[in-house]
Each structure stands twice: as structure tokens, then as C-alpha cells.
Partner chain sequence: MKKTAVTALSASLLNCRTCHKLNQAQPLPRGCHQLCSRCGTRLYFRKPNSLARSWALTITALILYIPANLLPVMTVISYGRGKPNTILSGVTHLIAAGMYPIALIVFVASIIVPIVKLIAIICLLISVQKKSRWHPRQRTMLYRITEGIGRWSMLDIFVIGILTALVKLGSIATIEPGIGAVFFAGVVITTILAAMSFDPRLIWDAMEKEQ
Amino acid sequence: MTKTAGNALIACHDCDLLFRARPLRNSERAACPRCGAVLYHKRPQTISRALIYSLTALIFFGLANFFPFMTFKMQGREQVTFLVSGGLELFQQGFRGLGILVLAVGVLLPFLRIIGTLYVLIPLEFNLVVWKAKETFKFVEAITPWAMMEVLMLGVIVAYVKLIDITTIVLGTSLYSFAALILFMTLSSAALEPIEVWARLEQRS
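Would you pass me the chain only, in the form predicted on its own?
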């Protein structure tokens, strides 16, 4: 969904048809008149629920970055890795572009997404709007497709399956926290309706 012209018009994410948004009642949903795609819902307490999920995600983000991710044990040697270890190792091995990309999509962008969402939603929960709230939420929407923690987790699972037969791998607190982080960020995205956020920002600007 794309915000245009002061949130008066929205674009279908499937066929790009522009039409004027209208307020919905609880449990109603708006569908594209051309292709039938669901565009947005009206859910009770959507901002409150998204805020709770985002705060929980921030807690798990801290745990995921503070505790060990995996510990490898082989022939008497032990190596402890952290969430950022993969990206840093790629950077040190000369794959700087790839290392920066891994750190960005797995750590930096998810963090900015959480912080940006909280920066906008916490004041809205108290019917306030902070400085540059619109620009911040627009930035959050822009980086959301790039915060691909699921891809990083998939890579971890593939590596675990390949290495488990040749070394002992101890899964750390960080890995479980990272999985919980993905879950709660997904719940936050599912709970939040951007069109409602934009409408409330416009009302209080």
C-alpha cells in the first residue's frame, strides 16, 4: 500500500489501482475493486497491540545481540559465535560488501525498524505526535522489505544441518532470542495497519 496526497488516495499493492480511502468499522476490510486484493483492515486497538509486540521485539533484539549465538566444539577446541560474527567474518575475509549486507539486513535494519516504529507508536498511543514522525514512519515502511532476518535464520538452519555431523554445536540463548525476535516483529507487522497510523498522524499534524 502506498500513501499519496495526504493519505486521501491509496494504491493497490497488486494492480496499482488508485482509489480514495474511506473509514472502516471494526472488523471491516477494504478490497481492491479491480483485482479483489485485501488492502487494509480495521481492527480494534491495532496500535496498542503493535506497540506491545514491538517492545517485546526490542527486548529479544537485545538478548539476541548480547548472548552467544552458537558454540562450536571440535577436537578439543571451542569457538563461540555471536549474531554479528558471520558478517564480521565475511568482512575480515575480504568480502566487505557481503559482510556489510549481512550485518545490515540481519542486525542494523531490524534495529532501525523497531526503534522507528516505537518512536512513532508510543506518542500515538497517548494521542501525541513527535518531531519528524511522518518521515520516520515513511522510513520504516521503506526499510521493512530489507530487514530480512528470516533469510539469515534460513542460512543458519542450512549451516547447522551441514555441520552437525562433523562438529558439536551448542545452540545459544541468542539463537532462541533471534527466533522470538522474528516472531514478534511478524506479529507487529500483522497487527499494525499503516493507513490508520497515517490517518492519526494527519489528524494531529
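Quick caveat: nothing in here was measured; it's all calculated off a predicted structure. Rigid core: the largest C-alpha set superposing within 1.5 Å between the two forms. Positions refer to the first chain, counted from 1. Compared with the form predicted together with the partner chain:
- Once the cores line up, the CA of C15 ends up 2 angstroms or more apart between the two forms.
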Given for the second form:
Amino acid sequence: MTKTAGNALIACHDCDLLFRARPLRNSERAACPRCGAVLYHKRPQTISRALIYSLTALIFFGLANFFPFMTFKMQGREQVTFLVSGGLELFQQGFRGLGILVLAVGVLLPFLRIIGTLYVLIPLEFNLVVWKAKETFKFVEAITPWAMMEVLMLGVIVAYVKLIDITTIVLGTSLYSFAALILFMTLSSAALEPIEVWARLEQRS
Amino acid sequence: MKKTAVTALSASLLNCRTCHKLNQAQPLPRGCHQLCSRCGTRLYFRKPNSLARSWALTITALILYIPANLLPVMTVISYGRGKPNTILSGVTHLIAAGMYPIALIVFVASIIVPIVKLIAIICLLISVQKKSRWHPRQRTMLYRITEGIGRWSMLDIFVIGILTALVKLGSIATIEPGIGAVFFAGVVITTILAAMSFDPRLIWDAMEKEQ
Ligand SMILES: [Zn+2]
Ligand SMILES: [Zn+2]
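I have the form predicted on its own already, so could you send the form predicted together with the partner chain?
Expanding to the full complex; the earlier chain stays at the top.
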């Protein structure tokens, strides 16, 4: 009763309506007929594309951490900062919880999201399911709402505008890498359909 | 009259919140939980204690909201003189300096978003408790917006971190974080958690009864 060929039975996560979704063509999406929630996208080559975008994001993540982020210059003195400096500085000034929060949502969780996604997707691309793949993907899905790179990016812009009137700020390579990182993470999320990944994980195990 | 909708609950199917697999509900002894056959997540027909949790987190956020706005979130120290900044004064300084677009962004992210979110969650909670049948589709939309915008309130916390790390020039200019920032981060986190704890399916449960 729960399975018929073609039209899969699905339940809406927002209103619990149970219905049969007709098979989708590429780039089509299934929305709940009652509340309008988007439930599923049919995305072409979802795993291969998400994989390539995530790999590119990982490279930019490395660059974003390696180079200086912004340099503050005033009266002959300068202060170089890195991507992690904001969180570290809060931590060192005694605002430990706040420092950990900023490091977690701005740097650590985005990083775990990228490597977690790659850990699951690279083997899946070759029809393999690695050790703890489901647990890893579950973890990736759980931390996604807490990975806030794009908010950090906006924070950088606000801080820059606040200071630019009174002093010179030099934007580093890292900042551009960080912008590219956000772009490729967004492309990766747009290419990835998690339900597809779950279906593949279930088939292979 | 519209006919009663078939829901996963009425068909005894548990929709996994992680992988969205439908699991047939098994009769289990009390205290035992069914796990998703695909991903192992604990299954529930509705998020457990959704209303109580969401209320508790919302009230916590409301309480934290007061010190978050009254206490300084950072202090700008220049030539020995300290100037404390609150969330609101940060916005008014930007307006005074003529930086309107940025002032608008900060105003929306730091002031509008937390207030709108808290009001929206409270309205949703009350409407569900009164078993309201009023525009369920619009209320579900309100829930989705509430869940989506919360993260942007972290903006000020990031700005404080970045400014603290950048402006460290001893006696010339230093920026120090203030205790208000801790309360503000508390507001952001508790409102995000309050939205996550709310189960929008409760809005629709009221529609199924007494048709
Ligand atoms: Zn729905
Ligand atoms: Zn599952």
C-alpha cells in the first residue's frame, strides 16, 4: 500500500497531508497541494554537481583561512586579522561563550558541513557507501541551519562601512575567497536534493 | 463542506523529519521510541511537547531581550575615553553618519527581525492553542518566514567580533565587547530554537477535527 511504481506516496512536513506525487521531469519541483510547502526537487545529476561545487568550496575555505582577512591601518600602526580572529578575540577578552558561538556558526560548522557532504557524496558518486555515511549525512542536515557564513559576510561589510570613514581598511585575499566560498556553498545546496541522497544511501546499504 | 484530508497521522504513518521516509507506526510499549528504518532518527507524529518547549524558549527570549537592548554591546575606547554602544545607538550612529543603507540593514537584522519573530511565534502559539481555523495556509507561510529570517539577527554579534579584532590600537582606539552582546546572542539563539520547536502541522490538526 505504501509503494506503487511511479507515483510515490509522500507526506508534507509542514501540514502532514498524505498524497501521491507524480514523477517529475528535470528541474521540476513537487509542492504540497494544501499548504504550498516545497517538498522535493528533481535535480539533474544532483550528486555529481553538488560534489564539484562542494570541492571548490573546500578549496576556497582553505584560502579564506590561510590569508589575512582585513587589515586595519591607523596612524602608522596596523592590525592584521584572519577569518577566525573575531571569534578568537571575543574568547580572549573573556567572552568565552560568545567567542565559541561566533567561531562555531561562522567557521567551524560551515567547514564540517563541507567535509561531511564530501565524505558522503564522493563515495556515493562511485556507488559506494562508506562507514557511518548515514550518520554523517544526518549530522550535516542537523547543523545546516547553524552554518551562517553569509551572515558573517554581511557582518564584514557592515564593519567595513563603519570604519572606512575614520581609517584605512585593506581587504585581503581571504575576503574574496570567503565570498567565493559562500557562492559555491549556495550552488552546492541548490544542486543537492537530500531526499535523493537518502534514497541512494538506502539502496546501497 | 470540504472533505477531510488524509494525513500521515490518520494513515498511521510517521514522516521522518531527517530523511522524509514514511514509516508504518508499530505498536510499541510505553517509553519506547520507533526509529526511522532508513536513517535511525527518532520518529514522532508531531514534534514532542512542541507548544510547551516553544513557549518556554519564547518567554526566555523575551526576558533576555530587555538586557540585550539596555546594556552596552560594545565600548569604543579612544584616548582614554570610553563610549558605550547599545544595539539601538549603533543604528542611530549610522544614521547620524549618513550611512542609510547600512543603517537600514542593521536596523532590520537587529531590531525588526527579533521583534517580528517573537510576535509571530506568540501569535502562532496562541492560534494553535485556541484551535483557530483562520487562514491555515497563511499561518504556515508565517511560520516558514519566521524560521528563515532568524539567522540574520546574528549580524550584530559578528560585527562586534570583527570590530573587536580589528580595532586594537592600544590608547589610540580600542573596541571592547560588552555584556549586552551575550544577552543579544541569547535572544537570537532562543528565538531560533523556539521556531524550530514549533510544529506547523498543529495548525492543520485543528482543520481536520469537527468538519
Ligand atoms: Zn503541506
Ligand atoms: Zn529517516
